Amino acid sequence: MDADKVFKALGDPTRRKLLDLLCERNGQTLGELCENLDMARQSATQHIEILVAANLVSTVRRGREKLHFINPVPLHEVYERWVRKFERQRLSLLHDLKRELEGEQE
């Protein structure tokens, strides 16, 4: 995983919206995705190319159409690497606080 590409891709609200659209209905064409965006197809294509480069979106040709699919693996890897370790510490602190507060009530 290239974390820099993933973070760059996620850093733009339009790209996050594209991921949300694919999460709602996977396998959309560029035209279908553009129906929900306020931009030209060329601009949407540039955003999708960044998502593809980050491996967050993959494409499959079906006849003349190109279908776009979300790939959740890089997001999971970011979660495991950058979020989970902080979550563990926060939950541990909350657990300790709970024990301390409950100990004072007895």
Second form
Protein chains: 2
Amino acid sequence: MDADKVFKALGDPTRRKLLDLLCERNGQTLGELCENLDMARQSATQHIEILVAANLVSTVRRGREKLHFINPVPLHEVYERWVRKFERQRLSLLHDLKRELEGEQE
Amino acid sequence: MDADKVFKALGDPTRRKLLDLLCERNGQTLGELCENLDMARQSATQHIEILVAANLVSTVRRGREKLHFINPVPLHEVYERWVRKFERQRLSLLHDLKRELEGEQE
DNA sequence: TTGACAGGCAGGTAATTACCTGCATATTAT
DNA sequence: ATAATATGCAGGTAATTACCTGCCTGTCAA
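Got the form predicted alone; any chance of the form predicted in complex with the DNA too?
Below is the whole assembly, all chains and molecules, this chain first.
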């Protein structure tokens, strides 16, 4: 998993909307996705390329159409690496802050 | 929660390293964090400002020092909104793909 | 086989980003 | 008080990003 590509892909509202659109109905064509995006087709293509590079979306050609499918695996890996780790210490944070303000070092 | 700020903040290796450093030892000063970063102090400050704007880090002044603390809440919210949603349909994806390739629409 | 449709390719621009250097301010220790 | 220390502020540059327009290719249906 390339965390950089995944987070950068997610760091744009257009690309998050694309994921939401595919979540509503998986396997949409480029044209269908564009109808919901309010930008030129080529701009949407570039956003999709970034999602594909991050392995968040896979595409399949069918005739002259291109179908798009979500791949949730990188999201799960991001969770395992970046969310769980920090959640574990969630409860200890207020304590850390209080201790530091009181000037006590570890 | 501002998903845009959170994902953009996470979309840079320096900022993710800052979070890892604070995870190892919460409450570090700017100077301590800089020692591990291999860039000018002011560059690090700018990265930290982005983490603060995303509410991933909080700061407290103590004398002439500035202490930095992780806030894991936005990460959890990102998980709730962006990871769980897509995980739910994880198992159905191969089926969607197969069906599309066979040319059957819903 | 020809027209309509779906998508790809190749630039080009304005805004944003990630760095930097130089100087200023505030706090602490001598 | 003064020097050292920790951080803040201002501006400047090169790379990246998010758009666009214009034209080309491949596929399907009449």
